[in-house]
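First, one chain by itself in structure tokens, the form predicted on its own.
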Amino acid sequence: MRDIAHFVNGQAFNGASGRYGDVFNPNTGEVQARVQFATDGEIDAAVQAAAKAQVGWGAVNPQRRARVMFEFKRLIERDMNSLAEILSSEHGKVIADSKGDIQRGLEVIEFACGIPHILKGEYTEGAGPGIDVYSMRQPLGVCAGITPFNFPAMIPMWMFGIAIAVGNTFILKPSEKDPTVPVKLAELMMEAGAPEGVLNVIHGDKSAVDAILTHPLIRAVSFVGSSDIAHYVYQTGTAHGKRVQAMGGAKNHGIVLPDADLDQVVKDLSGAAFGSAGERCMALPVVVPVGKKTADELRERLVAEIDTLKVGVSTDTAAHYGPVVSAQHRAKIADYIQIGVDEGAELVVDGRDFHLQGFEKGFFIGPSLFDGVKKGMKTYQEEIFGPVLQMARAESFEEAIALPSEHQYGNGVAIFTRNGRAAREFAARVNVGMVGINVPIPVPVAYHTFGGWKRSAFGDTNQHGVEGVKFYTKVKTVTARWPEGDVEDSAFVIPTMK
């Protein structure tokens, strides 16, 4: 049995906690590894560690520490095939599909490397008789990422390339799910020539969360996850003095007015739906048909839509989406479905009877689609995180604007129309906090910033983009005065610019 052990301090660290996790294979429903659950001292130990690493790292200047990224950025495609054939055997999305996830974490590494440019200051001349003032960005110290499993190397580049870039070190919590890649980027950044201390990770379950969140070394946390556990991230970790911000679950609305093209809205909903077994927080699990017409016209085409998907091993090229990351998992979007069918939505298509021939362990679930979904019913109002389609029919433009923005969630949102006006018009309106036009997954590029709003996210302050440098340093203030001639006595009046 392969042991995965910590990464701490430029090297791998085996803990002495005697806890374990089970790493599976999502394809077959055996156990391929078991990874080391971290002790509170373990853990201090890696805080310690990155806190002696960041007085040196802290003091490189921006450009070198870009050139950093530079390599870690050239690393990771050369090894692109090989991360994504582990990340698709622990997590067990396909392997497009977890190039996709790597490639989309490359990208705020790419916004990383002009690192030396972002973090210029504002500098005023002449701001009062002799005075000048400017600002510099400093990093905050030792900070810390806790992550999810579905994007298992996407969300842990989006948290330590800024934050190792500005000057910080990191502490990395993966999940215990799929532990592997993580501790492979973090051995890659010691070979692209970060100082060892930099990027460590630590692995466990909710009370290595909970040394995280208390350390008092620790001066920010990111995290991702479901939102409960998101709010009690938030509401700790700020408790105990962190700067945090913790993004959690979503339930994504895809309006469809009747102007639409729905030979494309039907390709963009299947892959916003089921892709990646809907174990997205920017899936779209929920369409919002404008109009019986539209609606009874949509559920025609996705129905024959769903008929042609392939579900199969993470190694099938063919395949449009793997098993589920874990048999409790499928379970719960399993009862999920039942729920749905209790409440009387009606249940069009049933995936929960699908068995892969060969891999009848595997934690394979068939796309399902359900119609007659009502605000009230609470496989509406949660997130089943699988790939299960609600059909929510609106009668109207303002109804359908209602449902995304009245839900507890507001994550992501999407319209498909051709009428530019409704679109602007839908785009400012709608309370959510991320807006795509025709656009059924709208993550946006590394530059700008990602974050929902409501129960999708807690704290002030999104991930990457200018957000998250902001996030992951602390601003200066310097007003300097040079005096010619005899020192003025004026040390008790408060100073103006007069």
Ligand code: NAD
Contents of the next structure:
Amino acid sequence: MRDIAHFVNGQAFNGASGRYGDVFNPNTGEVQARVQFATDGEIDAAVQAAAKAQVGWGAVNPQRRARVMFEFKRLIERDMNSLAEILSSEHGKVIADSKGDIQRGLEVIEFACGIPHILKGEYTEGAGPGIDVYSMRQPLGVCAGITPFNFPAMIPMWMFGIAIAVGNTFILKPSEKDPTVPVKLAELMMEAGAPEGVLNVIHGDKSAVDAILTHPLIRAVSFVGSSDIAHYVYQTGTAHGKRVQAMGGAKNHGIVLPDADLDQVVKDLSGAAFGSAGERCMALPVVVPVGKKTADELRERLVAEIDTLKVGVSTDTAAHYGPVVSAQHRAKIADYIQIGVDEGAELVVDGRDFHLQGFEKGFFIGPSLFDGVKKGMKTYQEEIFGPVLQMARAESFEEAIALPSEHQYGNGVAIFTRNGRAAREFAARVNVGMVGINVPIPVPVAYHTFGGWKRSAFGDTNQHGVEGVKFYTKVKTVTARWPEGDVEDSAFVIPTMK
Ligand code: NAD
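Switch over from the form predicted on its own to the form predicted in complex with this ligand, please.
Starting with the chain above, the whole complex follows.
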């Protein structure tokens, strides 16, 4: 059995805890490797290595740090195919989605390549007589990231890409379900020229997370995962004096106004609800058609579209999506579908009986569609995180805008319409952090910033973009006065080139 080790101080590090997590191949349902879980002492050793490395790395000039980022980008592009294959084999998403996962992370690295420009501070000349004021952004020290299974490349890069570029060193605790790509990223960061100890990966479960949250040398923690754990991470980390940003779960709605282009909506919904088996925090699992005519027509077209979807192994280039991440997650999705039926929603398409020939033990589940979903239902209130699309009909624009606005989650939302005024009003009023207008998955580009509202994010600062730079730096402001007469006149002689 292959063992997945930690990566500390520039090399693989075999822990001695004797605790492991199983890493499955979701296509076959078999355990393909086991990942070591770190002890508190091993985590402390990694943090000490990172703290030692930070002294030198923080003093490297920003342009040199940017050069490491440029080289890191080149190396990832070199290894794109093999990284995507590994990612796909542990997560279950199809190869094209795996490449997308890596590519979206790379875009944050591209943003980080511009760090010399972004780190330029502010300057006021003559704030008082002979007084100038300037500010600078300095690194925090050692920062940590705790990441979910569903984007094992992109989300780590959201975090360490910025953290390292601004001069911090980093401890990454990736999901124990698909830990190989995060280790590969750390190896590539070393190959790109980052000194030892700049990017470390330690594996584990709650116990590793707790060791990070309470470690006195870790200054900031970025978390992405489910909401209850995000809340716990936020509370525990801040109680231990750390800066924390903790992104949580989601239940994104797609509002369809009667004037929308339904052909486009059906295509968009199919990708956004079922792509990556619905295991995306920016998936669109709730569709809200406005008016009976829109709803009836949309339902008919969705049923036809779902019929064309191909579920297959993650290496099947014709498959729309692959297996979900684990047997437990598959069972949880199936349970939610049953709860939906029991609480009175109409199950129009039932994906539970899907089996892939030759891969009977794989974690596959077919696409499902519900109609008649109501606000009070448990399956509407909670995140299912699977290939299940729920139709919640609305009578009016006001009712449609109220649904996502009043929901406990507020990550993303989309509106489909040809009416610019309606879209503008929707974007301004809806109580959700990221809005798409005829864009089903409105994940902002890397130089903007990613973050939801309500129970989708705890803390004030978003991921990547300038907000990410703010999260991983602290501001120092200098007020300087140089009185006349304190220096010899000769000090003002301007040197000339000989
Ligand atoms: P998860 O919450 O189970 O795990 C996330 C991380 O927390 C992992 O590293 C895991 O090891 C750790 N963890 C697990 N149990 C813990 C505990 N009891 N205490 C402390 N840490 C613990 O999430 P997941 O299943 O890996 O990922 C899916 C979830 O992540 C979904 O809810 C999804 O919406 C969310 N997500 C959110 C965003 C966003 O930006 N808002 C992005 C991607 C995924």
